[in-house]
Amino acid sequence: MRRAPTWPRHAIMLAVCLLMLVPFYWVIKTSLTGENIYAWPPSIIPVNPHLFNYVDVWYLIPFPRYLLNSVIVTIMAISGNLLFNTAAGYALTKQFPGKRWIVLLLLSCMLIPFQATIIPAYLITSWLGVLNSWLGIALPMLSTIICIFIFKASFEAVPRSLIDAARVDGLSEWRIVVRILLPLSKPAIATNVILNFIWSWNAFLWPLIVVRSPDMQTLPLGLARFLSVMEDTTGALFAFVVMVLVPGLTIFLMAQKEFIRGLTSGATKG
């Protein structure tokens, strides 16, 4: 039986990809030219591109300091998620009294928006004495329920006989997690890293509440300050956006296959 040609499907996929890349191209082009985005007809090719907007972003505000704060907070959030979500996900694979109610409680907590928990989160952060600090900014993001269930699904997909064999060999529970489950759960790890990077990197409301000094501001807060400094903000704003988006896009492109596998790890077992 003669197979149908695949080039029409590939052509359609290529056209869709190019269409989705248009906004990214437009942001980069505007950041290099600073042209009026409302001009008609729009220019497709950049006219007199330059890097002055990126220089303005770097020097007119303490961008390196904002970048450092965002990097430290993001690393703390990712590290906390990997530690706590791994432990919680492994615990939920066990059978114990009240497990069903704990799962239902976690699922019900996912229905509560973060804005509804800001006041108790602020009071707890203040009681711990970590306001206006990296730990205070990262504290509500040290564990996320959806990532707990991602680890749970990934761990449950590992053959039970493998875990029983490791336990017979004398491995403790933590060594089973570190030596057996985590090496087999790279998609879940990649999913946790990508999701928590995006959430912590782009967080605005919580840092706005707990940060007091300008030296502790993260990139989203720095963007608000930058807009108050610049008069003609079109090109500089787009340059700021590009500088903030590049790390997230890079991490996602490097781990996109593992990310997709992590989201579907619980669909099959074995």
The other form holds:
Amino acid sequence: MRRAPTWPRHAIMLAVCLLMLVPFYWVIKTSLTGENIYAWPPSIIPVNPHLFNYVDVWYLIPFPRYLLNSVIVTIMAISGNLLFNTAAGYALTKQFPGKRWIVLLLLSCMLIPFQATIIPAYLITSWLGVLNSWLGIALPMLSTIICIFIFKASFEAVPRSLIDAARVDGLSEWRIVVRILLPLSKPAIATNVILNFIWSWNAFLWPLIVVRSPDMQTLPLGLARFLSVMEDTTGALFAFVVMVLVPGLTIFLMAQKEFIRGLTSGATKG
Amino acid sequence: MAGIRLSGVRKSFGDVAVVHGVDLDITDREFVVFVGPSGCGKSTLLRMIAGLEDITGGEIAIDGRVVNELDPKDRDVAMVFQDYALYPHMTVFENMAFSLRYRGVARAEIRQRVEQAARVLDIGHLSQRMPRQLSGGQRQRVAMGRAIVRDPKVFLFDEPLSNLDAKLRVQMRTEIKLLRERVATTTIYVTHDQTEAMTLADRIVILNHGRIEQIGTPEEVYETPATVFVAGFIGTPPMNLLPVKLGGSGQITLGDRTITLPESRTRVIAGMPDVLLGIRPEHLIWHTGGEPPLLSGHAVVVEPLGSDTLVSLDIAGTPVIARLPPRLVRKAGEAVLLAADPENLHFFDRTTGRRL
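For comparison with the form predicted alone, produce the structure of the form predicted together with its partner chain.
Next comes the full complex, this chain leading.
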């Protein structure tokens, strides 16, 4: 039987990919030129590209400070997630009284929108005295239920005999997690890192509530502030957007293979 | 080096009891094989000795010390698992050195011990490979090497050859036997393969439904099985078991045939209402005249194996297999007359299953 040619399929996929990339291209092009985005006909090729918009963003607003805040908060959120989700995920691979109820509780908590938890979260943060601090911004993002289950699924996929062998070899429970389970759960770690990076990096509502001084603002808050204080900002605004996007894209591109494996682990027979 | 003592060891999962009060003494440097069908509790018993399963009742002592409450790491045992359980993210060397690192052994000594074990097992050239780059046999050797470097008091093997193909299994069996001579350590080996049990063991422990059916040397369990279960489990093909009726003056009735046995053989069954006669396939011989044959029938299935032929018969509704010299019976339907030395007959109480 003659096989159908594959090029039409590839052509369609290529066209869809290009279509998805157009907004990114448009943002980068505008950030390099500052031209009016409503101009007609639109220019496909950047006219007189320059990097002044990026320089403006760096010097006209406290971009480095926003970046530092975002980086620290994101590192705290990712570290917290890796620590707490690993521990919780490992605990859920064990049998213990009430496990079923805890799983149900966790699953039901996933149904509650974040906005509904803002007031109690704010009160707890305030009670802990960490409002307007990096820890306060990161606090509600230190553990995410979906990521607990990603670790749980990943740990359950590790053969039980490996854990038994480690136990006979003399490892404590914590060392079994660190030395055996985590190195075999790279996709789950990558998924945790990427998802929590995205959620923490892009978080707007919670930092808006908890941050009181401009020097504690993160990049999304800085972007909003930038819009309110600058005029004729098309080019600089888009340069700002690019500078916010680049770290996330870089991390995703670095870990995308493990990320996809993490999201699909258990979906197929391995 | 150490002996192991199990006293009334029990294990239950919820309401389901899987090991019912096992008592066993294993002497220093002894090689004991736990054998039995799937679900008989042999692996559970092994895991309890390793400390990987809690003990519901009883006592386990290694080298005279009760270890019921000790963690696996504190029992000084090394275990080889059915699926080898090599850490996939570590090289062969790292796998073998792993446990030593956690026991505070000096780096130079780790290297020396790993290299020595690798030499014994002929895997020195594999030290920098990852487990995924090894064949089944090589992985098995590494798993054994990981156990050897520890120089533990006890080796525990949990069906280590069951994932290998038939040819490799025979080869590895021989290697384990050779290894045993070089590394004389108390060993418990779990298998469902009676050939492994027979070839490797100093003593075999035959388990069924969480109870010990018999403990003995390979010869003892083969030649004098203590129960009907052991008789049917040990030996390939298994022992033929035929219901017989007792008559007066040393006579037994087998189907429509009555045979007179010497008084020495019938003494043990005198007065027993329900008896099973057991006879191994190789103890059934071609009848050449003289005394009346023990069994007569027609061949139902003939399986030539080259060195000998397995002939299946139907004796009064009970299947019987005889291992006969080649070419005596060529095809199904041929008449077969079989005799046996009365000394090779076994008798079991049909009610209790115990040997008489």
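We call the rigid core whatever largest set of C-alpha positions still superposes within 1.5 Å between the two forms. All values derive from a computational prediction rather than experimental measurement. Residue numbers count along the first chain shown, from 1.
ask   = Core-aligned, is the CA shift for residue 11 between these two forms 2 angstroms or more?
value = Yes, residue 11 moves 2 Å or more.
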